[in-house]
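One chain comes next, on its own, written as structure tokens: the form predicted on its own.
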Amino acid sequence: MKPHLIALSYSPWSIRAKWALDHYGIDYDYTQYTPMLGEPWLRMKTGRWRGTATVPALIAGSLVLMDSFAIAQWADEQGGNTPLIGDRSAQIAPWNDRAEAMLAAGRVLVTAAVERDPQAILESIPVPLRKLPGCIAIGRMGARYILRKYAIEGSADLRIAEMRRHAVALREALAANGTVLGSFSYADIAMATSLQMLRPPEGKQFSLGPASRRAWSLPELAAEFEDLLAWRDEIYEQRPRRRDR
């Protein structure tokens, strides 16, 4: 049986997972998430009934995995192309830290945006549920819902803060030779991803509407940090995913 994937195509996090199982050819089955509707759902699945339910969810076998670095170390483990982790996973562990603050941090931001604004709502509803009455209403209980659900302390200026921190950091490592560790590794996988958080990248992956494309986008930190999103882009002309969901 073929390991199966729930993800959400525009996230981040499922994005690492599934740049991980295609860069090592795995073939999966795969079903898109839709925020707190699947939650049930995504429940029985994985067999979750307590704590934080959420994806990227790998379903191979009896083993579930809930965590993208966790999904990536797997496939790793499968092999069949050059490692993304292999010996590396002491180096790898801090820039995932990195890039999971990053993206904490920029969740809410973005979450808190689309919540204000009506269109990045509806954006964000799946097309077939966009004419049900209420359904904006809807939409908004969700941003709520992932907001408490995702909930960290602190104001938005602290949060753009930790994200400069950590986007700084990733200059520094790139000055030497342009990869977080000397060669590709899942630490740029990981780096490249939160990236997101400033500005997401074009292409259809990535093919949001115009208001949740605002909502993604933090114009300062991408102003600040222009070569760094260029280095993103590069990243991801040069290593397509072998899947476009």
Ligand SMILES: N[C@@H](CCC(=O)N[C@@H](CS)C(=O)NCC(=O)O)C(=O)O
Given for the second form:
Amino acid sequence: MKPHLIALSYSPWSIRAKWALDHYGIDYDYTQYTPMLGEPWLRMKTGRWRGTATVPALIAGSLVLMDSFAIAQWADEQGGNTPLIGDRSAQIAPWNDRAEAMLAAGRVLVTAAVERDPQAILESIPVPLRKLPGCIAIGRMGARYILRKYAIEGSADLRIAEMRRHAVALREALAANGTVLGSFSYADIAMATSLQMLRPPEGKQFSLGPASRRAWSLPELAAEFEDLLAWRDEIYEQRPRRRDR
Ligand SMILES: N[C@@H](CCC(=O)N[C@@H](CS)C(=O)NCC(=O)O)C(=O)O
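Can you now output the form predicted together with this ligand? The one shown was the form predicted on its own.
Following is the full complex, with the preceding chain placed first.
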């Protein structure tokens, strides 16, 4: 039986997992997850009845992985292409932590921006449900649900400062090596996907409506780190994923 990936097509965590699976040419069944409404189903599929349930989630036989880095490590073990992790796990893990911190800070800002914008809420609702009466109110509940589920301490300024700190570290690593660790690895994938919080990539590999695109943008940070966004866009282009779903 094929592995089954449950993911959110536009979410950077899910993009990392898909990127790793696609790098090794691993075929998998895919289910698009709906935040909040889909959670009981996600818990049932994964057996994760307690604690936080997140996507991406990969089910491969009796194995259930609910973390993008764990999914990438599993994909790496399957082999079939130049390793993204291989024996560099110890060097990659701190970059994965940086990427997580950047995304956690950015998620609060992005979700708050979506919650304020009815058009962005509408774009986040699965197409077949968009005509239902009250769908914007349900979507807004979904955004508030995410804000509560992933609440972190501190002001918006502190979050921006946190993101800036990691972006500066990335800039220094790239200046020294061209890639985060000297040759392309999962550290590049983790950091490149985190830059989505500054400005999402363009192009047909990445479909996001105009209001969502606005919500997913921090113009000041983006202007400060145009060099990193150009690096991100280049590796997205050079290393296209097989699917955007
Ligand atoms: N450490 C996890 C974090 C994943 C995560 O935060 N996923 C969020 C993305 S916003 C999610 O599942 N959101 C939907 C929800 O919580 O309903 C990973 O790397 O996979």
